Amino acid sequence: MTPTRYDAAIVGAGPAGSTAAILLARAGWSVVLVEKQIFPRRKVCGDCIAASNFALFDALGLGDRFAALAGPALRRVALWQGAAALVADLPPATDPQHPWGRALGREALDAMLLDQARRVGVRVMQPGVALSLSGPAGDQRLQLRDIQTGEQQGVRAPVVILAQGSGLHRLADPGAARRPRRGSDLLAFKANFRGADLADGLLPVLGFAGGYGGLVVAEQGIATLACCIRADRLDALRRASPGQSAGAVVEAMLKRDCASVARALQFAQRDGPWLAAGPLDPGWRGRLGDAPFCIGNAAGEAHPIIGEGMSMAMQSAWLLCQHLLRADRPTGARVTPAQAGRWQADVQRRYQADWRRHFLPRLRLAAAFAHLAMRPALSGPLLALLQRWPALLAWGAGQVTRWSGKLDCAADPGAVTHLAADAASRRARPARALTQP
């Protein structure tokens, strides 16, 4: 069967993949988006979205929908460790229209973005899975399978974007082998609670031996409790509580090791089961090579202690699309594979350089704070200092917020929107459907 041609094929319809699909489709590109899970879906995530992303939602045409769904503005941060509970004000972002971050569960966020992708003409295969990737840069082929029907379909596209999250990227590196499990591996857990006693606008950060976490109120007053814990600490906890599920022992540990968590959840009811994921693999994944393009956690992942995961997902999609739309992609039947490959390699170099410049400092800062938070023996003296001089916490919160990039957006939504509009005016090729109705 002859592969269906598209301008871009994107694997993964989370915040990164759907954002890229919307931007490219608005520029007149024909786009197919493949997602293996049915939405809405729960996902292990802290749910926090920095204020620097809100202009991106506006530019995507989703600003009002996001504002109507998201939780209260996050104006204060707390540090909860042991019996300590310190609180400080967060600095506002530079955009006076969007000064404070907010939280929105992935169930709502992912569905909202994917719905917008469909509205602008993206062809969506869901649930679908990408089986293989072949061909040279600039002329790649994806073999896709519809999970419900089992039907397979070949797709051919000059641009393939991986946005399926972290972990082993079989498509990008088919020869990679899974490394053995280690005690230092970080495993992620998340649960939602109704009726939590948490002040509006407060964002507590949790520190405990072998891990760290956070608590935030998202849409409809639902509190999200998320944490990362070392595998060896989790193993010890489970040995001490035989027969208990991993989520149950994690919840009991958090209430025991962080007194404020116990108070906040004293009368709360868990909404659904605990979710687990991992191991986390923080760092930049530039080793994946020049093709295909990677965005979101597929490109690089920060320790979630600073809550930059969704910011990096959306902003990396904008960065890549800015470079794709700015470059004059060679088209037409007379384009040689060498020309297409050179074009993609040039875009890849520019995008990866931009990615490193904007996000590597966030990765390094997040790693430093993560290792400090999960070692109470090291963070204890700092905590004592903050308890004695609370003003230092407010100053430190402001500095961390600035250093982590929460106040600034890596992408210029106005520039990308202008590029998309200009590209759309020069293109007239309609998108082709993945399957015939």
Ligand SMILES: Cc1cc2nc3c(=O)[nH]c(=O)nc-3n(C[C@H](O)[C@H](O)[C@H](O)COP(=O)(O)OP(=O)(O)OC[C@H]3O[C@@H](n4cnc5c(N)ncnc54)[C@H](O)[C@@H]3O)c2cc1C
The other form holds:
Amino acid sequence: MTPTRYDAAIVGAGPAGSTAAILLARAGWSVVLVEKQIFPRRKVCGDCIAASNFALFDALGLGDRFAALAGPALRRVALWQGAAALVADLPPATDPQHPWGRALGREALDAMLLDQARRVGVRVMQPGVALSLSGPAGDQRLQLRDIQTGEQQGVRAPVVILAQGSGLHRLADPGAARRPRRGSDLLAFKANFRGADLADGLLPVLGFAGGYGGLVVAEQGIATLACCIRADRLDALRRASPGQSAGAVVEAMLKRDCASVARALQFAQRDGPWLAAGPLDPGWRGRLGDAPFCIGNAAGEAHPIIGEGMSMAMQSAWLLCQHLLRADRPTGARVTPAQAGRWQADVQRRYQADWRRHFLPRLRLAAAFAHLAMRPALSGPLLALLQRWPALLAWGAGQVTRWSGKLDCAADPGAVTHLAADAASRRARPARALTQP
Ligand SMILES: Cc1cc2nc3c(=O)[nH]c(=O)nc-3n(C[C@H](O)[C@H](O)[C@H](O)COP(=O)(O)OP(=O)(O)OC[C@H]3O[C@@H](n4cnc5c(N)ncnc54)[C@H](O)[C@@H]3O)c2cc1C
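Given the form predicted alone above, I would also like to look at the protein as it appears in the form predicted in complex with the ligand.
Starting with the chain above, the whole complex follows.
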């Protein structure tokens, strides 16, 4: 069967994939987005969204819906480790309209973004899976399978964007082999609780031997507890509690190792099962080369201790779309493969340079912070010092927030909005406004 042609094919409808799909469709591109899971679905994530993204929600036409759904404004951070509990004010973001981060469960966030993609004309294949990718840069083919019917379909597009999250990149790197499990691998867990006792607007970050985590109140007062734990620590905990599920031993350990977690969850009821994922693979995946484009965790992943993964997902989608829409993409029947390949390589080079500039410092900061939090022998004396000098704690909280990119957005929503409107009018199609529908 002849493959269906699109201007862009996107794999994965997390925050990265849906954002890119909305932006390109609004610019008049024909876009297919394939997602293997049925939404709404829960996902292992701490659910905190930095204020630096709220202007992006506004520009996607989702600002009001996000504001109506999300949990309270997060104005203070706490460090919880052992018996210690330190609290500091967070600095406001630079956008005076959106000074504080908020939390929203992934079941609501991802569904909201994907609905908007559908509304602006993206063709969504869900549940569908991308099986293979072939073809040169500028003329790629994706083989997709409808999970419900089993039917396969070929798609051909000059631009293929991988937004399928972390894990093995079989599509971009078919030779990649699963590496053996290591004791230092980080496994991720998440559970929701009703009735948690957590001060309004407080965002606790947890440190414990072999791991770290966070607790936050998201929509409808539901608290999200998410953490990462080394595989060897989890194995030891499970050996000590035979017959118990991994989630149950993680919950018991968090309550034992962090006194404040036990207090906050004393009368709380777990809402749904523990979810697990991993191992995580923090780092930049730049080695994946010229084709296809990668955004979100598919491009690179920060240790989740700084809660910046969704920011990097959405903002990398904006950065890539800015380059795709700015560059004069050669179109028409007379475009040679060499021209298409040169265009792709040029966009890729500029996008990757932007990615490294904005996000590599976050990856490094997150790694340093994560390794400290996982080693109470190192972080314990530091916490004691911060407890004695609260001014140092307030200064440190401000610096970490600033360095992790939470205060400023890497993308310029106004510029992309203009480029999209220009591109749409060049195509002689009615330009769809990047505002509330
Ligand atoms: C414990 C933990 C806590 C975290 N806490 C936070 C936090 O508080 N704040 C924050 O900003 N970030 C946090 N993160 C990070 C955040 O979850 C990720 O960075 C974010 O989900 C990345 O978004 P994405 O769109 O790149 O990928 P994803 O959200 O992973 O979406 C990828 C999508 O692609 C689909 N897919 C995969 N393969 C295929 C295929 N072959 N075909 C079709 N579809 C496919 C998947 O089903 C999925 O829906 C946390 C992560 C962890 C592990």
